[in-house]
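Only one chain comes next, encoded as structure tokens, the form predicted alone.
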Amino acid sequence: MEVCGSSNVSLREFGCEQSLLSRPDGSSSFVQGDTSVMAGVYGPAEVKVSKEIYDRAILEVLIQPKVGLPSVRERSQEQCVRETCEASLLLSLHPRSSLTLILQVLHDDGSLLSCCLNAACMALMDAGLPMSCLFCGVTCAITAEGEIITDPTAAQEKESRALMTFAIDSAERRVMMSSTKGSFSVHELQQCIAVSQKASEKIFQFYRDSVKRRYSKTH
């Protein structure tokens, strides 16, 4: 497991393993502090005839909670982490045929929807899956007297006003996704995505390094 402290940006520490199943196609377990969520990619893989599309791959996504069932909010997370995929993923190169992605929440301790993406990356990563750019998600919340927390935990998402999640690229660091919850202004919004844009810097670099440990421990 690789470990990445924090600096500048305030995120706690995170921790990625990739490939540790064997039954997926791509696996990974994402740590941030005592978030953790572990993802599998399956396929590509044949479709029924009523779900295939002709010219792409069509994208599952599931997220199991830790405990009980799939509720409204696993399925708008499930929702988020679907548009971030698809938006980055070649998906025309496999049409007919469908991907399938699940992730299982092992705990939540704040911002547990930018964990499974940064998961679900690693998965798609370890998967060889063709990507036109890599992402990464970076939670952030506003207190009550207006400063912004990267990466809180969830006594902290309590206490919020307003809590936003982005899904950032590696390529331009633009917003792919975001998901809002709470009042907050548009000049605060800015802010967010500006910070959240400089928190993925960080997050690359770990991917970066987590791969190349990986690798250089291989070969």
The other form holds:
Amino acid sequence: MEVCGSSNVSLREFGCEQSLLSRPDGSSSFVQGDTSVMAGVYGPAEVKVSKEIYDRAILEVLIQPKVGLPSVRERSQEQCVRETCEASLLLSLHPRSSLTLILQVLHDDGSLLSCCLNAACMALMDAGLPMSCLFCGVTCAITAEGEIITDPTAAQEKESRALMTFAIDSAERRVMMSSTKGSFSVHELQQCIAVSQKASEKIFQFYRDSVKRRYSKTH
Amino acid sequence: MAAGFKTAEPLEYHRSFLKENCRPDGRELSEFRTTTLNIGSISTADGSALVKMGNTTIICGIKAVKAPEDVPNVDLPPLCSSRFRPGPPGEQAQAASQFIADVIERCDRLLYILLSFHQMYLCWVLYCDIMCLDYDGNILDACIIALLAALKNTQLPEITINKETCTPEVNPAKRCGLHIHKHPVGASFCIFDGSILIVDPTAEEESLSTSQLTVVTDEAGRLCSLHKPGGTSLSGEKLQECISRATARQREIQKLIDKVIQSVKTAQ
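Since we've got the form predicted alone here, give me the form predicted in complex with the partner chain too.
So here's everything in the complex, that chain up top.
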């Protein structure tokens, strides 16, 4: 299990494990502080004729909450994760096929959507699916005093005035996905984007290190 | 011949227009479709509004119930477009419902009418139902405008406490409106081929775009929501452009809503 300590952009301790499940083509588990998500990827596989697209693969995302059945909130999170993955995967290499990504929330202590995105990216890498770039998720919360906290816990999220989750791509460090709640000014938005881009560097370095370590062990 | 080209190669058809900096329906890249607003059309609801943006038609109804959650429900029935099948709400409808809920949740712009008498607190719960009658792209903007107009149009019956039985009584004859503090208005954009930004996409443009973005601003210039569900990445300057266009749109729509509410008041 890889572990990386928190640093001056104050991300919580995060860790990741790949290939932990035997059935899916790719799987991973991503832990950020106390928030933990497990991801499994199946594909490219057969697709129903009603759903198939002639020139590219179709991606389905399912997010299962820890307790209860998936609700409206999970559906909107699924839409965000799916469109981010579709933009970074090279889907036209697998026409008329389906890719299924399943995310299971093991524990939610804040920054859930960004933990899901990170777990999804690691699982897609583990499955060996061709991607044009990697992506990572970063959550920022703005407190009532105007302070910006990255990777907030559930308690910090509740007290915050605004909460934003961004998906940053690894090629040009631009914003691929954005989902916000609460009101904030344009200046605060730009500050949060800059902070998220800085935090994403750490996460991408972590992806690199963990994959390097894994492959140097087996061969 | 153009119709054949459009069916066979829809992306090339749109690209040939974008090269000349215009769109198939004759609009500029940064032009919104004409928006019309009609309020109070549903008599059985406490507040209602009908919004038409080009062909996209959205209707919103509000029902007030005296009980101890304001959950807007967006419905995309098969009536509005062939892409929706009958059955439980699909992902797009649910994602739209969650988006609207997030926009108004932290907006704290509704004044709930609270009565305290003998340590008894009551409040109204408003049930909002938003239904799409015709789907031609950009439903999120239209839903927000419809919800805002319907809330401004809502008249709640007055509550008095009956002194003898000490229970609250509803007086349906006298009605008072809601106080709305903030007016969030959305502007949707979509990105073609990773670089060309167009405003207020139609359904065809949405299906061909590589990325979509909705910016919701209120009258103080603050952002209520920046919703970009994935897709190709966006640079800082384009984002700034979108935000300024959204602020301009907010002022236009606020004027439109105020004008319509005013004309209804003077007509009564």
